[in-house]
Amino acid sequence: MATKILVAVKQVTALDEDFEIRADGRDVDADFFLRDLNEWDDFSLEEAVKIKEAGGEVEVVVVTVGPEEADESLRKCLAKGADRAIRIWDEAMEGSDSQAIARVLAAAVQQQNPDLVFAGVQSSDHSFASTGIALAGLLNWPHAAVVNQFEFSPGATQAVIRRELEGGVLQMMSIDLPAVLSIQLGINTPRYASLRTIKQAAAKPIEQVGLSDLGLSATDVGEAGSASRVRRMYIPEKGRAEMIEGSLAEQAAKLAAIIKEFKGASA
């Protein structure tokens, strides 16, 4: 029997050394982006690739929330092993937070109707570590975070997962299929695209999605369907460093002298 993998990846926003915050304040202008796939995302394709490549009827479908730009990153997944590729976006999705994209990816999962969803632990951008979560809910689904080895045979009803919990402790367990994985780094080593595979990429076609396509309303995305919003972005003041000179007991009472007026001007 066929097995399905979708891997949800993003294309993540990077920032030059300098920027400038979109008038609104409530965003860095997009002028100063550097755009990439994530790299919690990166391993999570690799694993999907590493099981089709092991043998068994595997088809690794990768998909992704956002604009035309991220095109570039789901052909990079393309270039590295992925079958298929889709691309999800209406203009109503601007503003989405976590929740709200998971919502978008649960309806997505309802119509590829996966196996398995691989999804990475976090984003490099935002850090929120919260769709892999939200989607697994939203679906009713079996869920493991923090995922950093995996052992499955194609059209197996189950999985057996290492994970990594708090104080350095793993957890080796199974979890039923279908099921929802968050990824961590280090599971695997991701592989670099080799020329013939980025043009094989750039010939095949990217999937575009809608709202409607999916069964969504407006209502249901951007900041009415998200949970949180953001409020303002700034740029925090810097502090500042001194060094502390001389012998050590020099150092010592400046030292001293600077908790002591800290103490004094918190007081």
The other form holds:
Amino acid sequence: MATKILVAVKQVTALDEDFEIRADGRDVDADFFLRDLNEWDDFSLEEAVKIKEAGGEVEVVVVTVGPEEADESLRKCLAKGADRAIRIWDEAMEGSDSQAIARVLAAAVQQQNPDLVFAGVQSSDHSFASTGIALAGLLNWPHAAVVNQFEFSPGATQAVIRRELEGGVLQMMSIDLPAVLSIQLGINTPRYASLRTIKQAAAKPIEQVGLSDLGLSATDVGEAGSASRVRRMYIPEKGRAEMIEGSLAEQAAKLAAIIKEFKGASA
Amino acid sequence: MARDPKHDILFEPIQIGPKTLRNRFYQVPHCIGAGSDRPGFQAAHRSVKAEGGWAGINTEYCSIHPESDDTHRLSARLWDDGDVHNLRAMCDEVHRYGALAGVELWYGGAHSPNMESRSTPRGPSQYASEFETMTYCKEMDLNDIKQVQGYYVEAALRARDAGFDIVYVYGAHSYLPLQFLSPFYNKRTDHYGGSLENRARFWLETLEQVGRAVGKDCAIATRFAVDSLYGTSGIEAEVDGVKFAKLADPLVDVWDIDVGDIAEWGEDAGPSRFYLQGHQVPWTKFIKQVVKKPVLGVGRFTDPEKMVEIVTKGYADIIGAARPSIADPFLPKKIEEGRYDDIRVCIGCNVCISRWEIGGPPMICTQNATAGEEFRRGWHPEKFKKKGSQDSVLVIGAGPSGGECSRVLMERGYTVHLYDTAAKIGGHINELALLPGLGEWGYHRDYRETQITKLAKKNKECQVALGQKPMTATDALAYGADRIVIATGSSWNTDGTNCLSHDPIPGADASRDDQLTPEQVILGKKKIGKRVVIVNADTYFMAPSIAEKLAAAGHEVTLVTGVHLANYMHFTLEYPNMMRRLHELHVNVLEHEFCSKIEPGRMQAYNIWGDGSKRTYRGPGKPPRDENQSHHWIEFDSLILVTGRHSHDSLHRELHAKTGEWEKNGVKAVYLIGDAEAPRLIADATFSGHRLAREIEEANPQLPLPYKREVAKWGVAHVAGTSAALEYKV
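Hand over the structure of the form predicted together with its partner chain; the form predicted on its own is what we had up.
Full complex below, order starting with the chain above.
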């Protein structure tokens, strides 16, 4: 039987040089977003594709939770060697935290029944580093975080992994399958897609899955299904620096004046 | 983005006589190879800078009379109405963008060889020029002085009629007014020689007469080299420099100051190899302290922080620039719009200057491939025609040509995949920038790296794949690109093949431990022994750079050179200090010597002129000259081969061997650019990539489109109303 690897990916947002906060103050205005595949996901996809290319019957399926524009990132994964792509979305999923996303992914995992699930250690935009592990918890599967080396033969019931710990310590461990792993940057050198595979990927279908397809309801996702909510997003006030020039006496006088001004005393 | 408020001071207008400069950015007079004979080139190159935000734009030096004729080099001229007509085009175009147009009125004295006009140059005393050593001037009598001053006045009136706003009396670079001022030239004993007041008299009178003639309509400028850098033999900034500035201040509207002379004018237009931004300030700063009129000065200023410092510290009021304005005609606009990382920073290589020094070819720029191409090819430095097809392009090689080609294709909206084995964009610039003094050449790479990264972010279909395995012809065909550009560069010969013999040198082999190519020296992976011999057949910077690097690191360096060592560095003005550097590092240069064979630990040298001066026909199979008997052995621990370069064109050849497979792979065309086509200057490699990107929709983009030529047309007189017919005066 073929080994199936599900790679959970995210289309992240980066900010343009100038940007504005949304009117409700809870996120950046989407007009200023530059979207791209999460950097960590490039590495987890590459790791899955490498296993496939090493031989044996392996299917690599990428899955994301996101609106239509996330197709662009899925196509990038298809161009780099994923066999299939699934995009899960329902407007009710807007505002989901990492736990709610994990709930959606868990439902998809149960349908797809893979042997391995790869997730990035974290996403570059929100940096919670929790979706992969929350997913393992919901599935009640073995899991390992921050994996930077992976050895596995398709069909085996175990994999050997290496993890990065604090202080430069490495940990080698074996893990029973099925398992969820969160993959660290640098585990491999992600490939670039060629123009040919990009063109081929553009013609491939992307499976679209909705809430009811997964047996979920609107209360399982979005803010209703989340354990946390964003209250406010803002740009902190910048500090000011001023070079005080002149003779020592002049510098001292200037400094005293500034201190007085900040204290609110009269000069 | 808006500009940083701390740069606001650079955008304050300033009054110069009857005119106002809209900001503090000023293109000082500099040569381009246009003069008055290529008015389209002149008008387009200058006006694109006006569009880019410069407030004042000048011609190059502009001769006032046939008696000051710099042929073989190319100046502008205001000799007659034909010149007025042609230069008016520049004024009109510059005015369209709200800038002032200036002209630098020039009389060269003994420095102008008058090879076209065959006139006799006049000077304060008689001497042979230290620049044009075969040219002597006639010592002026008082009548001569009046006559030459009259030439200035007549040329100033023509300048005004052409539409110029700023009229210079040019006294920098040791031209006539400074020849009177400097005791180095002026040996007179009458009231035009001797005391400072006497030596200043010619310049002051000329300023007064020109001011009287056109001062109501035009700002009067003077360019003054405030220190000849000869010590007491010439002008010293704090002595005659400030004294003259005080005397002349009432007669000028704006001061344009620099340092040095003409014979070594690299001390003014300092190459980055030896001089940093603002290198003249220790001399020029004294002038602003004694004059009331605005002061402008140059110093290869590209950094707005440094420019602000120049103004706020009171060194100058206006930022003069020649080279930075060539590398980026839109420098002021980019600062104004806060687009700091879009600035194409001058690398200070002086290849622009080299063309004037060679004697007239159009100026080129290493950074800005559009410099000089504005009129004749219709290339705008910042604007591009939208793409002409949906074709995708694979560019293999991210060096100067591949990087530039990709950048321009991306600007045009094409989907480009740029591919390289190196981990960084830049190709061989990444190596060159590690040579002594060449760090700033890395700006060429930095500009392309920044722009390509930005453009690839904007168009996600573009991709920059670095650190990749070498691409084979099969890979390239299968890649899925409609068009493939090969920009795989070149490298130094490992077998000694050179321009003198067109063959390898017996025994040359850089795969050996004791022989190296320049790249191997730079990369530093091979051990280099104490005694180094460099075998040179290249006339630019590589041999002296390697010699400098190794001698400075403690090696004993002998440089055996079969060609004029560093000859092109005369043209880039790097030669004098390069020679001083080799001298102070005790590099032993063996001129007129080349290498006949190499054995372990020793190389055989011979004098290239050792085959006798007599040429005789001796029958087939027998050389017409004697056997060269000058051979001798030189021992080495390491030998460096700076003999020649060769293209990396194997991928291109392989692809052309598979033309039958192009169609089924969807490949429409394969092009070859840059050093991979033929090794060349970085400027020319950059140009070749730029050109292909501009012309990629043409029928055969591998070959350049014709450009608009500006040449005299038979039957049309230069001066309207005069005859263009062949007429003998008999």
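In this text, the rigid core denotes the largest set of C-alpha atoms whose superposition between the two forms falls within 1.5 Å. Residue numbers count along the first chain shown, from 1. As the structure is a computational prediction, the values presented were derived from the model and not from experiment.
Visitor: Quick check: Arg22 between these two forms - does its CA shift reach 2 Å or more after fitting the rigid core?
Guide: No, the C-alpha position differs by under 2 Å between these two forms.
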